[in-house]
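We begin with a single chain expressed as structure tokens, specifically the form predicted alone.
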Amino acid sequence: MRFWVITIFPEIVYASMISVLRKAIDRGLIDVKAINPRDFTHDRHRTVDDEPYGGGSGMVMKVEPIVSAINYVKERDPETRVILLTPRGKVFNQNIAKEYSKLPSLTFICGRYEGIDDRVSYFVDDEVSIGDFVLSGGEYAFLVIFDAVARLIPGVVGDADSIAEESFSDGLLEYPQYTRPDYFMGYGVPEVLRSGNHERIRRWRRFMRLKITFERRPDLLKNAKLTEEDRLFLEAVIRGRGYVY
């Protein structure tokens, strides 16, 4: 999979590529390559930015050297889908990872300063944001949309079950992890981790990831794919019954 990022900050985005995403760019599974917008610009300064129309506080980063990076990507891509990086775009979430996934190519644009001209946005094919919350730069949005994206292509984490049974993959919290020492300073391991019996286990691990999403994030139920099991697990969540064996 191709990801193209246009950005005044390159460096940013290459130091960033580093332990499993170093590696699935190194075994040819996935290709990063940052386009400076300074690079389409006509004066010695390489300006990409100037003051808003309108009057107001700090810059605004241009039109023409944004678009012509579109462009540049575009003629050599032509099925790349361009995401502008904005706080008014939809929130990203899971599913939406999953459906970029699944794509050949994608284009961030990352904006600084007071924002880009909004006449960038007749250039693109989604608006997208990470959260309600103010980033210096684009840039860190587009890693953290990067490494989401990334690791659901084939072949790039090594434990495919491992992402199946992630936080979010089907609208559900993940359940708790342990490891070694058995105890720790008074707290222990649950009993039903060390036993053995795998039913048991499986069981434990779905009553959870439903208690704990019903506990802290109880929207994300409405969505949930929910089976006659889990139904009867969180009448049990709901009752105070705790964990039914």
The other form holds:
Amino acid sequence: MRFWVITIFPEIVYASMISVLRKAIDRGLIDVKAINPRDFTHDRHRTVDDEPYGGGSGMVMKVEPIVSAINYVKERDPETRVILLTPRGKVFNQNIAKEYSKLPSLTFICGRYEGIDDRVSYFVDDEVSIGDFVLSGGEYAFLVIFDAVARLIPGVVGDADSIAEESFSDGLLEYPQYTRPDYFMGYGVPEVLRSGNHERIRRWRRFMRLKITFERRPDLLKNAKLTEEDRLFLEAVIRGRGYVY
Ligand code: 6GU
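If the structure you just shared is the form predicted alone, then what does the corresponding form predicted together with 6-chloroguanine look like?
Following is the full complex, with the preceding chain placed first.
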């Protein structure tokens, strides 16, 4: 899968390609290329920003260098989906990550400074935000989305089961994990996990996922895929009966 990033800070993008993502790049599963809008300017100072019409503080990113960069990418990769990273966009989530991971190519536009000339929006397919807070640049939003999407591409993360089981893949938070030692500062590992009884362990993990989701993110339960067993577990959680199954 191809990722293009339109950014005046290509070094942020390239310096972050480490660990799992670096290996995926080296193995040819994904390809990342940063395109600098400065390379599409024609003045001596390679100007990518200017004062806002109507006045006000800060600078605004100019439309021409960004649209020239989009056109450069589209000429080389016509099937790419162009995404503007902006706090105004649709909020990114695991469903969007899944959708993007099935596409052959994505192009992300990272805004900087106080904003970007609004006319850029006529040249993009989607506008996406990563949450209700303000970042100084879209580069960090790109890194978040890139990690979430890339790890869904077959082969990028070793164990397919670990992806299927983890938080949000079925709308629930993850169950608690433990490793040695059995006791740490008086805190033990739940007995059931050392029982060797795989059915009990499965039920306990499912129960804990439902309990933790109910306690911390009840909003997620609305869209979760629940079985008959899940409903019994949830009822026990709601009545405060603890782990009874
Ligand atoms: Cl995509 N960009 C910026 N600058 N800030 C954000 C964001 C994006 N998503 C949340 N905050």
